[in-house]
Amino acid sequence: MRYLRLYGQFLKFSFSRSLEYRLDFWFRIIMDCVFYFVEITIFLVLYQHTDLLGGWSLDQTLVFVCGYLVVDAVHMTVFSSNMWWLPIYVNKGDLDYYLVRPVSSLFFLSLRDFAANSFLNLIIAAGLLVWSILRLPGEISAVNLFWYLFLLGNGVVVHYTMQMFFEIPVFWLHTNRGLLNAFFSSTKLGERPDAIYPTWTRRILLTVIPFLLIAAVPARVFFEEPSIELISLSLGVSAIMFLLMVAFWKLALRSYSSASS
């Protein structure tokens, strides 16, 4: 409950601050809407030349794409601003301010800044997802829909965890610009249906660098009969990756040179 109350204060502060900079507020909304338009248009163009892509029809692919947009919108709203500031805090020694707080430093640094301007984009992305699901022909299984939404939530955790793996080396390298460029380039692998990849590439993208768990696997569970093996793989890999990331974070803190050292 203490953490929930603290996060409530984060939300109040973030919304009040965002409304002070209205031009930036609307600019970010427009920028993300353009991104959504481009992502959907790419697949609309592809389906002008084929009926199936990775075994999925246009309607199924739109659900997949819109699901990815929702995960991305949640990440941009909840985590992205905080992760952008992390390297600056480390290099300037400002991380001390967060380490002395009587709460988890990882919680504080990951969730302190809620991007209120991206919250409207999250609503837009969620609306697109509802639209794409309603386009699907036939009856929608409530069980499949439940697992789809649950695994999309798991995809949010995977996205955050994987970016943290690329952020944390800043404690030793003092800059992570190259690593972040590699991360954002790698996320493109998760923006495509999983079936288009060769077997071994697909296995790597499901386990070692599990970008397919972000949106592709949830979509596959939605379109097919829920597979206990696939669901267990998704949750198991996500849990292991998160625990490894937390251990990596604690190791990095031991190497941190504070402003007072």
Contents of the next structure:
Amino acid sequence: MRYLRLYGQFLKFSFSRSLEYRLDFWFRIIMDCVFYFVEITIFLVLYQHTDLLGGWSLDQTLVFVCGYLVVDAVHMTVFSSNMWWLPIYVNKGDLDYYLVRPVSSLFFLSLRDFAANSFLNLIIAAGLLVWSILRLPGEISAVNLFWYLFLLGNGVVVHYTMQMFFEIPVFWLHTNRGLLNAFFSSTKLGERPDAIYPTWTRRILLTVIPFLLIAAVPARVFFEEPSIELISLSLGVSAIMFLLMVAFWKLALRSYSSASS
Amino acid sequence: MFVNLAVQLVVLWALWTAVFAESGKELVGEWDLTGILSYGVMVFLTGRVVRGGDLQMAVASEIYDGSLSRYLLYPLNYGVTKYAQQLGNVFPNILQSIVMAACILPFMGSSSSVDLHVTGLLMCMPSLILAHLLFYIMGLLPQLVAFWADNVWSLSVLMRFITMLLGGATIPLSLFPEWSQGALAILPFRYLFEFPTLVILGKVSVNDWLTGLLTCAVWCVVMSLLVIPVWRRGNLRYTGVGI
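Since the structure above is the form predicted on its own, I would like to see how the form predicted together with its partner chain looks, so please show that one next.
Once more the chain from above appears, this time first in line as the rest of the complex follows.
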């Protein structure tokens, strides 16, 4: 309850701050809309030359892409600004202020800044997802839809966890620009249907660097019968990754020397 | 760098192998599988050189923190000075691209749709120089909006998304629908990534190459003419904060 109240305060503060920079507020919305347009256009062009990709029709792929856009929009809204600030806090010693507070430092640093401008994009991305689902021929099973949305939520956690793995080394390296570039490049692996990858690559992308759990596996569960195996794999891998990330965070905090020491 | 390349290779190979397998075609557009993979690799490598002039937030930061003031006192043109600085950034990218090309190209196999040879490489150099200049000038425009707006990061990113898609960095422009080809040919974006790549792959005749170079040069002039009034108007608003 205390954490929910605290998050409510974060939201209020973030909305009032983002409205201070109104031009930037609209620039960011346009930027994300262009990103959505680009992502969808790539597949529209590809489907000019094939009827299926990774076993999916254009309608199915649009659901997959729009699902990815929703996960990305949630990430941009909830976590992205906080991830941006983390290396700066570590290097300037500002992390001290967060470590002495009577709440989890990981919670505070991951959720403090809510990007209100991206929230509008989240609504747009959700609208695109609804549009793409309504385009699907045939009836939509409520059970499949439930698992799809649930696993997309899990995809948000996977996305956040994976980025944290690339952020945390800043405690030792003092700059993680190269690592973050590597992370953003690697996210491309999750922006394509899972079935296009050869078996071993797919296995690695489902377990070791689980980018396929972000949107591709949820989409597969949605289009096929919900498979206990895939759902358990998704939830199990994301839980293990999250726990490993928390342990990594605690280890990193032990190496934090603050700016003045 | 190598992670970027590895991801690019995995995605390219998986995606296009799937497209060719599932469509059952030998040629997609005018490309065979090896040809389109070569395009993907080469556009990645040439793109690194072209984007070597990426200003990122350098100009906007100088406007925001007031460090632009010292450049205004120098007896030099600001745009030319910044370009000279950016040119210095390109050389590590060129070196990296050459190393990566040397590692990958021997494994690419032969293709009926591309023809890699020394002439293409030589013809590509002026195309890359002009593409680099055009990319710099196009990147300058959103940065100068910093004279009016509090944050232009999103504008720069937006420009990157547009140039990557319409410049052919993601998919060859010849695969776009027929109705869009006229517009894509007129716009300046294709000269950033697709044109130098097609030149190096031997897919551009000497006449088309010369026309392309001339068109790219004209776009550089047009974009410069757009930048100049924005710079002048912006200068009038500049307050030198931070001095």
